[in-house]
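Let's start with one chain on its own, the form predicted alone, as structure tokens.
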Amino acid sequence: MSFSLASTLPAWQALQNHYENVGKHLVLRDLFDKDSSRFNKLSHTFNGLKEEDGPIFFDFSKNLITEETVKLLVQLAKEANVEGLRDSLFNGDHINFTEGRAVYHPALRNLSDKPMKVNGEDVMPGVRSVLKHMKEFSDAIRSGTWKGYTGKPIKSIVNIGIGGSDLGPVMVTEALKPYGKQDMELHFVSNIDGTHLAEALNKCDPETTLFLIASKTFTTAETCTNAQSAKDWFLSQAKDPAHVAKHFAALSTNEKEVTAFGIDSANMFEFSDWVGGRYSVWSAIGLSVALYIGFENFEAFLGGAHAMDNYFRSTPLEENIPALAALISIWYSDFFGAQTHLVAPYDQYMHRFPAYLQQLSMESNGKAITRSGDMVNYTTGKILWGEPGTNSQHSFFQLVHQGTKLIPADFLIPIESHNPIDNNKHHRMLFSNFAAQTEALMLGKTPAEVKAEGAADEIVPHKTFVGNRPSNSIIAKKITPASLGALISFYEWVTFTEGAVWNINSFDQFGVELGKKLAKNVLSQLDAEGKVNDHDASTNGLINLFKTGF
């Protein structure tokens, strides 16, 4: 089954007609008034986790949709062959066709005995071997049996990576901080700005610091530069290069470069080319996570994602939570003209969750060319952004409530807090804000309601809220390793489904490469004598200003 543009599919045309005749006229207040069972009809529960971790509840009822909308969206997914592409992914087919690779990160969290094959070979023995290596290494570091070059145990972990080699571990270790080893300090260095590395090293002692160099190829410019500077810092005190073996590990596939750097190959953790960077936290890239929360918790993290994988793979589209979330997102993006999507986690530990999802979504679906090589004539790749509540309510929520832009939003919260301070008073206040914000976005406030509060006539327009602003509410029992794994997997499959419907390859990232290539050229010019004149006038001027100063 093949097609070029999603907009040529019959279901797309039916949705366009539905939008013109029904969708753009929908009023959420009226929809709830007319159907007392709307909440139950448009809410779904994921029950794939253990009792202590789940369930996770998804409320889609505060969206500008009807049951007919959902039927048409599901039909669109079927015509776009979402199910077929999903099956191809799980079968190990090379669906990342531009790079000739499988997309097989679900194998990294496959805790079953089921084989998973790429090119006819079961990858699971290799996956389990790396996990065993990670367990042994993390157990040795956490127990203190691994000693640094002066015989002291490791106290500080510095993960040096960028992109998926940084965003995933940062987010997960922050989100699961209640499970972290309290006497272990974690530092993450990604930016080539020397300040990032300097601030981390200022808090470390070479005798008790372990560096994790996270780069699949071990050639990533920013990561390798930061790694070399970290090595120089370490050797300025340790002196003997042989000591590097006790303080550096590599998360990479390039043994030649790793050993040339001075890292013992026994401290190298591999992963395959079918692991994309933004899906790599489940792989050896997650070693910092295993070190911090312990391998058993890391395995539970994998297990939560595996449960969501099984659910997504086996559940009909009509009831499939990630697929439905993706289709509703497409409804806003391509029919209502929404350009952005807000994610607001009401959990301080998840403050880096939106940043993580930014890469997942925008690096995956920031494409304008279909799998058949045609330019799209519809919107792809929503701009995903967000901050935790309740802080975000006091910054950009003004725009969300009363601005001119339609901004669909996801609100996330656990029922149980890890810190039930003052008889859980703080968490009750947090949840009250969570619920109130989605209600306020939906209902708004009419001029009559404003007048009833005693506002002067000239003030009424300023205090009126149009409302009718859509949102999803996602409620977990508690943010545990397993439930976090399930939530991340949920968003992965949302992203996959969007890309499948738009008929784009969600798994390459050539847009990241051009700037890197040009930067290498500029760097060589910065190191050379004389003025630069082979760029455009602006770029020439900027480079020459940097070289000469003010």
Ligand SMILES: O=P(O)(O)OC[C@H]1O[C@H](O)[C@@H](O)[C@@H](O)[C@@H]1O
Given for the second form:
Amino acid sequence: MSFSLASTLPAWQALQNHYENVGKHLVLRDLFDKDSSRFNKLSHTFNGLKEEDGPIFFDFSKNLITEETVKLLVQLAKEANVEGLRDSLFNGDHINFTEGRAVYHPALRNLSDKPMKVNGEDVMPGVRSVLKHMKEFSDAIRSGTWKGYTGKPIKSIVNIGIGGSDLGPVMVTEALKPYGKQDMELHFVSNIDGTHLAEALNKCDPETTLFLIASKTFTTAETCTNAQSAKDWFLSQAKDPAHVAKHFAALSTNEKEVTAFGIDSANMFEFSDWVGGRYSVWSAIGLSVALYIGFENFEAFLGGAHAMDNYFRSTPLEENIPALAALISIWYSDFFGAQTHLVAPYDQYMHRFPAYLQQLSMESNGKAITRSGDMVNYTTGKILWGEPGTNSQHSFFQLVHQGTKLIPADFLIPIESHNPIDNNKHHRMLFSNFAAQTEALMLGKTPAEVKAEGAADEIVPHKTFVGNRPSNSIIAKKITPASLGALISFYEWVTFTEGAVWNINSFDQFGVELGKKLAKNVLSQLDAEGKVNDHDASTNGLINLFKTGF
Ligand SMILES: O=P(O)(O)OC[C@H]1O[C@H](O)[C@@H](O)[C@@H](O)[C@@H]1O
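Can you return the structure of this protein in the form predicted in complex with this ligand rather than the form predicted alone?
Expanding to the full complex; the earlier chain stays at the top.
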């Protein structure tokens, strides 16, 4: 079954009618009043984890949907053949057809003994052998048996990478800090801004520092330049290039470039082209995670994602949590005209989670051309953004509550805190805010309620909240390696389902190329004498200003 535009599917038309006749008139307060079982009907529990990692609970009931909406959305997913694309993905088909590649990151976390094949070949032996290498290496570094060039154990890890070779490791090591090795210092250098590297190196000693050069392609300008500068810094003290072998490892698919850089192939951790950058924290790119939380925890992290993969793959769309979350998000994007989606983790350790999801969602689905080569006539990739609660409440939540835009939101919290200080008082306060925010967004506050509190007439409209603003609530038992793995995998499948319905290829990223190419040209002009005049007037003016200074 193939189609061009999702908007030509019968279910899309039916949803359009449903929106006009029902959707845009829905009032959440009334829906709860009318149906006492709404919460039960529209919430789901993911039970795929071990008891200590807990279930994860997803409440979709505070959304502008009815059972009919869900039915129509599921019908849309069926007509768009989401299940077919899902099967193709798990079959190792080259569904990233613009790059001629499979999309096979689930193989990286396939902890079962089942084979997974690409081009007829089982990739699992290769995956397992890299995992074994990661285990040996991380055990050696963590136990101190791996020594630097002067015989001292490694104390600092500097991961040099950008995009998918940075955001996953940063986010996961932050989120799992309670599992981290206390005396290991982690630094992540991504930006080409020399400040990023300089500040990290200021805190490191060449004798006790390990650099992980993380780059799928090993050609990314920022990473190659930062890696070279790091090597120069190291050799300015270590002198002998033979010492590089004790202090540099590469996480890459490009053996040729790794060797050319001077990294021993024994210190290379490989993965394959069927792992997209934004899906690579599960691969060798996750080495900093394994070093920090230990291999066993890293394996548990993979296991959590694997459990969500199995669930997504085998659960009917009607009850499939990631698929439903994606469909509800499409409902807001394409029928209500919502442009953004807020993610607010009520967990300070997860402060980089929204940044991580930005690449996952926006690099995957920021496309306007369908798989059939047509220009879409509907909205695709939402603008994903967020900050942890409660901080976000004291900054931009004003707009979420009283602004003019509809902002669907995910609120996320664990039941158990890693730091239940003051008799868990802090966590109870955190949870009270989590619950109160979704309630406030939904209920709002009527002019009558404001007036009853004694507000002057002219102030009443300013203190009124229209309410009826939707949200998803996601409650984990605890943020453990496994539950975090499952949560990330959940968002991956949300992203996948959205892209499948919109009929775009969620797995290429040509949009990042043009700017890269133009930057190369500008750089060569910065190095040459004289003023430039071959760009538009604005770009010429900016370049010449940099060349001459103020
Ligand atoms: O790991 P690499 O090859 O250095 O790529 C880093 C990043 O580069 C580009 O911006 C994109 O392709 C991203 O998807 C990728 O994550």
